Amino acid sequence: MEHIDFSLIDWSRAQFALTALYHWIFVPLTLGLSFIIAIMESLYVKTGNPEWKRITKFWMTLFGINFAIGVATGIILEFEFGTNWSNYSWFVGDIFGAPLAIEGIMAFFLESTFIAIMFFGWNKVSKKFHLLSSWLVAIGSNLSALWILVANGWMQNPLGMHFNPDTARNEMGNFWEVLLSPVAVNKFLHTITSGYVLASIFVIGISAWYVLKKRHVNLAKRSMVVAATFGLIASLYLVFTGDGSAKQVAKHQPMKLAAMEGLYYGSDNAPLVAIGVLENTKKPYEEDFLMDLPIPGGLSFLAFGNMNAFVPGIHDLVHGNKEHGIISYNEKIEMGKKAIDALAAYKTLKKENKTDEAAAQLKIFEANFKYFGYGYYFGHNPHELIPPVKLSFYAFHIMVGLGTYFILFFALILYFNLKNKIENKGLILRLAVWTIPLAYIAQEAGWIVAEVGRQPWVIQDLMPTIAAVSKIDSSNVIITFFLFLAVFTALLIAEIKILLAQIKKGPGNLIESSTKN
């Protein structure tokens, strides 16, 4: 096998790892934020008050700030597909390039149409068009993320495909199994609606500022119970779809759910850790629990909805489990390693016109083929094959504890807005502010269980890293990474600095009017 620059796929990975974790800044705030408007614009329609027109106004200009430094990051995203990653993308095919080709001529059309309006509209349309072209910013804005998760699901879970040997690129078989697989399905509604809370405790914290200030105090109460509302049903929502895409995982990606719970060994009525600290121990390769609170059967009830459900551990997938019929990931290296070798061998005999010993050199190959990524990894420690577990373990409690603080906290802010006892709970107010950057925490934790919990797969058992990346010179990824980093930083800056201005300075020469509706 040819030399390996781990460099330059450490480079590559750290790359398009920081473009990534920015881009999801500002993602989640535009999927759920257009939502909120086109909620209070529907008010504002329905009611005739124009304080709702005010309010809609004033989280619309919020709104625009953070889409256009969206839009610029998540180019750069895609870009680097081809410039960092092009292996990958001719592996791929038209299943990657399809849904992105889709998100670009539908979604995107459909944001770029109306958005236009949406801002400059108001005077030039009637109420009822402007309110469709709200609502379908909002819509277009949550069909961008449904044709970008549709690939990074199909990636967790290839499928709806066929390999083509004789241009050694995945083909589309079935575009709606590729579509509507379980995996792209959870993952599309977890990530949205994961969006919806963001944008809703957005609203509410800088909703409390105001009150805090005693500012604009009819706007914030009013966006507060629309965003806690909205953010209530939401969070409850996503534990649903949390419990889905947990199940699909725990299927399709077992190493995954093993390293988010710290577990090692597999058992029956698997333990789901609700807080622990992991220690190294003298075990290579293994780490154990300083301390834990231990929920007896919970992982294999969250896994399979069976509290005595066999859950595999780390060491039951590297090593393999007969009695639960795992095989070991040093099978797995040798069926992809035939599947490699088979591969070369049929392509080298067709050139040759030997038809009948390519053809059985493609039956190994098709035989083998479900595992082809690990033969990449013969001759390699199959340790490396697992993910980091501590970095998967703390984000992935980090995001769940952080979930079900946020559903508290929605019920709380709606309670006392709706006893119109708010302005007298300084502590909540200051909570909320607080709680803005947790979501924030909430929101990279979720990628960060996503994405590096199925490392070293860029698509899971086809194609690892070390396949997937571009031959160039590690060096030109170091100096891009760093010119990215400064201008990410830049670019993040800024719009902290615009959102900061934009809300001190308010709603600019609204007038306060009654609390009536």
Contents of the next structure:
Amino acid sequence: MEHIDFSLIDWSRAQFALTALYHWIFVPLTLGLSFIIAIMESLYVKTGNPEWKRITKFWMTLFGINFAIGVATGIILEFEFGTNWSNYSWFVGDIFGAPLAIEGIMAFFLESTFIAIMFFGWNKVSKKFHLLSSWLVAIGSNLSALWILVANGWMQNPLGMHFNPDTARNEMGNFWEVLLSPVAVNKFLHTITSGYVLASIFVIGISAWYVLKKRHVNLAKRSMVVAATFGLIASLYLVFTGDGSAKQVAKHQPMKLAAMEGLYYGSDNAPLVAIGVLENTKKPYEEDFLMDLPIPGGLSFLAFGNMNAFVPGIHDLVHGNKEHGIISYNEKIEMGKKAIDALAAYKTLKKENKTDEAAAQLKIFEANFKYFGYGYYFGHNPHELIPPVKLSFYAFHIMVGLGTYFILFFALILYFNLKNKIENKGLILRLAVWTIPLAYIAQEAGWIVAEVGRQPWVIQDLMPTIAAVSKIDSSNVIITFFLFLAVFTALLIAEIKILLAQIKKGPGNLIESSTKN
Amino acid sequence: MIRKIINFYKEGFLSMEVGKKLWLIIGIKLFILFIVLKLFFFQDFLSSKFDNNKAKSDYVLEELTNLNK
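Having seen the form predicted on its own, I'd like the form predicted in complex with its partner chain now, please.
In what comes next, the whole complex appears, and the chain from above leads the way.
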């Protein structure tokens, strides 16, 4: 594969990772804060207390800042698909077209219509219609996420499609199978719930700062109760969705699970590493733990709901394990190569109008299509199919560790608020402020687990990055990488500056208008 | 009805405080994304090379089947 430009692949991957990670700074806050605002406004409509309106309007302003700065940052990912990943874009065919079109329509109609009412409609539409608009913005933005995550879920576990060898495109076979894929459903629930957790922490952190500064204390305490309750429920539910996601990963992406846990050799009663430090070794893919705290049977239970179940390790997956019916990567590479060669032969025979021979090749192709992507590693070391273990391992453990901390955090904040003691807990209030960046770290770690853990696959087992990339000049990708870095950093600085200015200003300017309705 | 909707948006935009700054950021951002980046750096690779779907299919098939030869 001398002609494959690995620098182009690496820069294209780096650019996609950069854009996705920056985009994901803005999205989860929108997903969660929209619901928190809707809950606050519901309290206003139910109680008629103008203080709840003031609270709603204050958080709505922060929501608006985040929404405005984050909007359209995701469109760049679509640009990159068409330019840097054209083989992939063509190959996915209408599988992406349908969900992304629905997302576009939904985002346009629900968000653009009802966001306008949400911001401009105070005193102009009835209280109930305004409240309905706020809920529809929350539901609409979360449903937008659904379609994107359905597309992502399909990449992690492609199903419900049929590959057309004449057009080189996947065609939708069963829309409902794609939409209701357990991978996609779990991914959607896990992702949006994590957004609720982040938004709750955001509200609590800012409220804690107000309490520390003895400003807007009433607003801050009420906001904390709503956010801590919402956050506690969401973080507990996150455990279930995380468990569901882990089971799907174990079923469809066992290599990702092995990398997440640094599991090199599979075993029955496989331990879950609660805390671990992988050693630095020059031997590839042989890192052992310098120190670890294993929970016996934990990984077997997490993966299969059975403490004694066998969990395959990296070696089992690469070299195969006959006892457990796992075929080796070399066997998969052979089958993938057969599929690629059969597709090439089919194409040639069809051009020559040799229909019977073409049909025979098509049969071979279809029989081996499941491992199509492995064929691109023919003549390569199968170790190239192992994702970065350390990055996957640490990202997973940071995400899980922080997720566990967030449950305790919400419980603590809620407890001291309900006991009316939060004002005297300076340490906890300071902790709440510093938990905001931790929530963002957990979010990004989650995406690193999801995306780095499945490398080198763009579409699991069907298309690796080496086959997906466009033949373009890598210097173009390098230039745009730094352009994006500059644009996104500027946007992030603008967001932080405007948010901080608004937070310092507080809801004071909203008091007057809030008493009108 | 249409006038009501137009007035609704007009009054909303005019009464914005933080929003004006945000719209400026959105405008600059969309200009950079759709005018600078999309036009000069992110042309659709296949559409820039081929006029029709048949040609695109043939090219991708060729790419997928000849990559490791």
